[in-house]
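Just one chain follows, in the form predicted on its own, and it is written as structure tokens.
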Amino acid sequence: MAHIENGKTVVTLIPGDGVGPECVESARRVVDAVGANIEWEVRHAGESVFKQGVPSGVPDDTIASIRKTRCVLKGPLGTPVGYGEKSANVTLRKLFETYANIRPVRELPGVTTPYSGRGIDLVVVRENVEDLYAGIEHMQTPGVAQCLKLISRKGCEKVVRLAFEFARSAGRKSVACATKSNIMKMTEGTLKRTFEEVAKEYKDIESWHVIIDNCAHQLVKKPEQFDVIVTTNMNGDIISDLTSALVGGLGFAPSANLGSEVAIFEAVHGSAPKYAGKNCINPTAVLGSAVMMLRHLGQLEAAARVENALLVTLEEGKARTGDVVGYDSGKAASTTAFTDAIIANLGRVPKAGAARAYKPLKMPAFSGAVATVHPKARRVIGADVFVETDQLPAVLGPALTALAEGHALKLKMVSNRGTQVYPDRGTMIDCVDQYRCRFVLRDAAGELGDAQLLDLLTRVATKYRWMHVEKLQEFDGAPSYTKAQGED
């Protein structure tokens, strides 16, 4: 819900770091010139805030402003090395559960690429808060790191529904789901299964699945076949940068981070400090993000006028920035001159490829309750215990077998980096000092209790340092864990 003051929609404006203030000022000038009904509330985040001693890079007054306005236009934020905590960009997205990142790319007039004339016009919808980017990492041993890949059913449903609703709002015809579910059948597979369920409710839109590596291959080979692509967080991060390269680079890549309560609009590119203050940067990505913001706020006519003015400016080629013609060519327009040209072209329509017609985006509604899936039956049948040791599998396996003697659990196998190394299958594995040791119930019909598991851990700890344990569960009779490579 937009926040209105004095008859105007209030937007939190974060100038950002490096070239951010110049790009944001360009976008603000154009939005003001088109007569958009916007009131700006300037706040700060990023590198300048880290330097003030705020570990998150996001001060309380910025958070308060966003909670009030529910809408943000921001420049790129720097993440300094050696101080501060996690990226302030990511922190903002996660603090306000902006669960979907929308990255549109289209062939632009006057911007020549190897794909010119192919009619590229597609959108990547990236899940924005889960996956490996949840940032849950641990050093399992001094030489082995772990990152947890968390994919939830609710998170998948949210981003999939938004992808279909966005397709409808933009008059698009198809949504492709890109996953690595052939390998990660539970995590990436959750997105694929959820997509296939939700797609049944959007029969007006074609839906199909593609393996993510093939998706990247096809984007280079035949990008015009794609309309909307929905994918997981890390996959989306990678292929959305790929798609921006097809049409000219990150200087032309806008984005929207959409949530049920807050929307954050930002360029994809970084703060580029070496260009800061030189009045030479291309502001198109931030301006495109402002266009997406205007659409989100229901100011569709203003958004179309700004986008068309940008397209006319690129089409005529009278003002082109250094990333297009070369910074040292002597032909590059300054940031302000490029902005002046766009403002002068407000009200004009390009000869080819005018702005797409949009309808208001219908944001999916979701309960704020904690998401829970209730199986009809569940059972714990064993545990994976992760241990640190420099022993070879031929020593470790028998030792663990002896430790479990007389226990309800028995050792089934030991794996190293996902491959079974005990019992020996005659393979050739170069081991590291982190082993997964799979224990299962001797009584196949029984169920493992916590007291039994704790007793096993106590036994293991008499000889080995363990750092991690995972219960092996069955939900509705189906295993909820994967086998190691080579495990029967």
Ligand code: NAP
Contents of the next structure:
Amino acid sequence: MAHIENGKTVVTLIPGDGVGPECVESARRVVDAVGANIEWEVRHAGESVFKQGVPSGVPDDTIASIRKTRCVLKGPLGTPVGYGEKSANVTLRKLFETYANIRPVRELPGVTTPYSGRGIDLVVVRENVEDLYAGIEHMQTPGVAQCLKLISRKGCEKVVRLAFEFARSAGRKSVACATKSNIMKMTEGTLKRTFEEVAKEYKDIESWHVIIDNCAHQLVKKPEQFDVIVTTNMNGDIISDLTSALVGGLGFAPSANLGSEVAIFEAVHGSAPKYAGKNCINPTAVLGSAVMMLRHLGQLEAAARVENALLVTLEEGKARTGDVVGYDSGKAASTTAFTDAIIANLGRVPKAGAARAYKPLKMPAFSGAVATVHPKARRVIGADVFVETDQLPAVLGPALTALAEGHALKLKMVSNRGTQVYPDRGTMIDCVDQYRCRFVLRDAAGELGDAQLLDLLTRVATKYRWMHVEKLQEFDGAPSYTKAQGED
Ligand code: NAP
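Now show me the form predicted together with the ligand; what you just gave was the form predicted on its own.
Let us now look at the entire complex, which starts with that chain.
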């Protein structure tokens, strides 16, 4: 996968925003000092690019460089208020389909935390391009916002296979799948079901499922029980900040965004603007990301040398950045002094906890064809029509029933923010002006045609503003939709 020019592996280097340039420069100096076979191609993204008027924050020459090198080391990117609509960082991850984000943390020598001595050494594998991060949002009414949580079977299979392959490459013993499938049975449930299927192919690795909220609880209570955790995008975002805090904070948390074609290495942390330009920030997270990059490029020895020099530096504690010793203590080493100390320690190994032995990661192969799951049978049996109105359910329900009179569809129920409000079941629900109105075929064995649905919409539109329609389908006889809370 590496792109070689003049005998050197070319890597796109994006300094980033805020503290990014300082962290990236530190990592670059150490990687150069270890004699790694790397040629840097500096490109830009983020704040400076937004300010030049590029709305995506990612200019063409950066995209061209990444297409060529397939490998990026980057600093964090800020999304300045008032520029661009999307995070340039999420854009970069998505533009190159880096579908898995690998976020390892381990107890570090010399970095004292309430967990010191417990041997935390775990990896969060976060799905990286789907879920709420697909960023498909709408204001359905002026007061009600919606964000679509899209989770695909293919997306789940990719991240789950990569999690198992990563576990094998890093000599790890177990993979836990953390989801909220008890509540979101279709979206989060797809990850759980896919995980259980794929796990059968990795019998050498222990596999288990944990509900994400309990996972957060267990991570604080007994983090040493975890090895690899695979989870959806939003869950992974949150628990990986939590896991970084277990070992000393965001300054110590590296990550790799991996896809079939491109890999992007970056710290978990953001641009920490309040520390920008002060030469005080901890560069360990970006340096750790550079170590992951060297392993990805097959430069395993250089990776181990850099990691060991970092561990020796932390273990000896002669140079520590302010996040370890306290920013105001006056004892903190500057970013450059800490980097100098790491460079001076290249070639040494720590007394305890040297770098793990890694085998090259076998990236799972996937077809580039559009992913399709083919059911044997499918049928449309109704539709949810979303309307905007300030009417109370007791007025809306009978009015919709009357509008559907003589139609193939009849009103089954109306819900507000997911809970049935019509027919009234004697419950107490505070309504907003966005209702989901569920219409089903009067003939339970029938099939709904588009013309019938359009006719229903025309009827609804005579009295109500509608903004969204969702067909109710059955795949192989099973409903492809969930019931409302309180719906029988
Ligand atoms: P942040 O930049 O990660 O900073 C949050 C806090 O984490 C800092 O105030 C600091 O804590 C600590 N921290 C972060 N990096 C550190 C380091 N290298 N060494 C030591 N401590 C470190 O999060 P944010 O303030 O929420 O976000 C700032 C900007 O970054 C936003 O524009 C956001 O969108 C962007 N962002 C970008 C990325 C990315 O590009 N990958 C990721 C996340 C956020 P203390 O205050 O306790 O010292």
